[in-house]
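Here's a solo chain for you in structure tokens, the form predicted alone.
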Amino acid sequence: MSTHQHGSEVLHLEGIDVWFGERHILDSVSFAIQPGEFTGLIGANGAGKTTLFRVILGLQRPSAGTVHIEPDASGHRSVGYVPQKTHLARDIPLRARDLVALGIDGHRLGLPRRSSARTRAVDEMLDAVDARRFANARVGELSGGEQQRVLIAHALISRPRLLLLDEPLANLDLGSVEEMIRLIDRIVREQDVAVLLSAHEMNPLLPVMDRIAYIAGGRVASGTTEEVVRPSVLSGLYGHHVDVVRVHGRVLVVAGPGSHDEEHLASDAAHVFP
């Protein structure tokens, strides 16, 4: 847990529990994010990452615990969100710049008011994500990586203090993953926004993460990578012995024989030992 005062935290989760019937999805999850921090929420599919995002967004009421999000100057919860791979139909009648602009006034009824200030704000955000070159293309005709840029610009244009990115690296090739990580890291620094990014693999994020929130079995350990990605900490999360091997600047988490996490952990190994 950070030593910063509670009032300076963009997000503070305390003792979050979520039960779905007899299933304990989140188990006493507590961690905080400071302004401008890049935090990776790392865990296998089904570990509880999306449920945790839903709790933060207010879409899922926790069974226990509290969520504090520092409001912006106007008193609003200041959170931007890019959901896990949104399919945008090819014939959707929106240009990239139109979708970004909806982040300003999409919640209002009627046609948006055109103004030079609004156009300038859209152009600035398109530039921030390197998307100006396809600003007038239909969003459904863009590549997956290009759509991701537009969706991030859409989430950022309201100037949130916290940006949630749900698996933005999924289904991208290795080159696109590296490009997207560089982009998000630059956005964190230039836009002064805290980012919580969920992923099932930590290695691509190691150079840019300030902190990690590692989730397994509904429990979370948070801190720096050195504090969290250790056999003693991860063994406690998984409930059985886990080894951590560092090779050529990458991390391999290895479970014992018979672990139900072996398939996930083996997929990490493929990135370490090509």
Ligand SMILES: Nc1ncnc2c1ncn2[C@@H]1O[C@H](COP(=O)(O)OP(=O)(O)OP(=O)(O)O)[C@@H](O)[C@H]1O
The other form holds:
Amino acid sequence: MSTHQHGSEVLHLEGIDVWFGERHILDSVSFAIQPGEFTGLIGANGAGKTTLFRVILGLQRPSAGTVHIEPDASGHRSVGYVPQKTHLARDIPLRARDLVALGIDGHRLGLPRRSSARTRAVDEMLDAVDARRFANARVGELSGGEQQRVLIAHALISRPRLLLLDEPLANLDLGSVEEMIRLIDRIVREQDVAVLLSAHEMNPLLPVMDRIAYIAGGRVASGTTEEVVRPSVLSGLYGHHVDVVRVHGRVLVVAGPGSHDEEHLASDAAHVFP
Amino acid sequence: MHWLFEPGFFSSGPVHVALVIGGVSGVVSALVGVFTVVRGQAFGGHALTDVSTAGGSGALLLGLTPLTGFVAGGLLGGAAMEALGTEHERGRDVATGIVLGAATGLAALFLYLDATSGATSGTAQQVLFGSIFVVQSSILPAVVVLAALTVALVAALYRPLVLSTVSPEIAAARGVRVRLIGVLYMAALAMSVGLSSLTIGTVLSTALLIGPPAAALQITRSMGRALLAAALIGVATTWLGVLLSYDSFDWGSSHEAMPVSFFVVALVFAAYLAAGVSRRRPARLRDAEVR
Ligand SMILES: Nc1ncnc2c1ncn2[C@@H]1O[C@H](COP(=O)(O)OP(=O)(O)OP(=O)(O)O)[C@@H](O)[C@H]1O
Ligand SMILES: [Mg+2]
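Next block: the form predicted together with this ligand, after the form predicted alone:
Full assembly next; the chain just shown is listed first.
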């Protein structure tokens, strides 16, 4: 691969294809992420967001296409990851700080190391995600939003250049969603890490997203929201006409005349696209 | 202290051997068992004890020491469970159940053959309920080596094992070979079940594997403390069990010692209850202690 060509990108996907049996889940997906950028990966249930993350992480082998992750200064291709559904069992004897410390070298064989430098690094990371308060609580006993912070700290402590967050806003109430978005936005700036965050709903992310990767019909359109969230682009992804409506500072993607979803639109806001 | 330590307790050769084997297998079971409990593999651990029964009784048929059979059986059974199990939790459970069933059948056959061949009396008793007072001291080196290997294996696996227990997904993304780590841990589990089978028998070794860790996990909140507490409870219960069994020789008029296994299991259960009670103290108190 021609590394020099996208040397300043932390991630470059080219022509990714994923099939599950007869189903074409990802269809020639290409996009790139620049350092320190906040990208929202927006798509409905089953659109292929988690699959795309798994491809980036090397957990799912695509049937075609290449994934290029720019190594950091020390030659590591490290990517931080917080999966969509992380069930932390109540009885795991692990405090929040222990889980964060595992982010440093939890993948290596042997017993955990202890040093004041490590404690300091863990404390700093806990501060960065506002989790110092519950540093000594068992992770299984924390709330969903608190666990999310700890997992983000776990993913960040190894200083990756790219952080993948799979639906970190699901299961949070409205106030917590805004708080979490502000937190992630702050992390992007302070820690100088690029974030790819998946979500169903783009509106809460509009103020902070640098770019959007809109996924539908197995394909991805990426760019600024102005470039992507337009009837012509999204209609191409969905394969039928959709309209983009901007009301009260919100963006709604709605199926146009002639689509299968037409009948739902008048009464049921849930059938508005994400 | 004469009421507690009967005359001759400290000078008896068999007691020395029993204390070493009991202590060693108590510690190893506890350390391995913390992970068994946390990983939700109590059923797998129990199935391994049944495989050990088949191994131990088969070994006696062949004229080998039960320990060899316990460990060989456990390793084979663990491998079979891994091979049959799919990635899904339910698949694992089913695979475990199938291996457990097959092993129990084999054990029934071997124990029958052991009994009818008449070569060794009390074989079934030995395999099922332990033989801590009658094992030869010549087996001690093997026990100690096996224990050291088991602890070393768990220590080597420690970090990736914890990480893949917390989240297989995150561990895999970090490059941990989750499946391999799981298989190696099963090997450690099989070896520890072999050790505890020697002490309190295959039927009751689940108690030593799950009890002390379950008690410890109720009163600790970090991995290190849970391991330490479990090991202490494991040693204390086995040693006290050996002592009480020795003492029980003089309790009735029949002059028959009650089995070590009974005492160990009763003590483990008591420890579990006690830990549950102390956990119900107000959380604030416990928080204050941690700092
Ligand atoms: N291992 C698999 N085998 C077969 N099909 C799969 C597999 N993994 C995912 N799929 C299918 O691929 C599609 C995309 O799944 P994916 O989990 O990537 O969606 P998603 O966008 O993350 O959805 P959600 O918002 O619900 O999390 C789904 O229809 C799913 O059923
Ligand atoms: Mg998903």
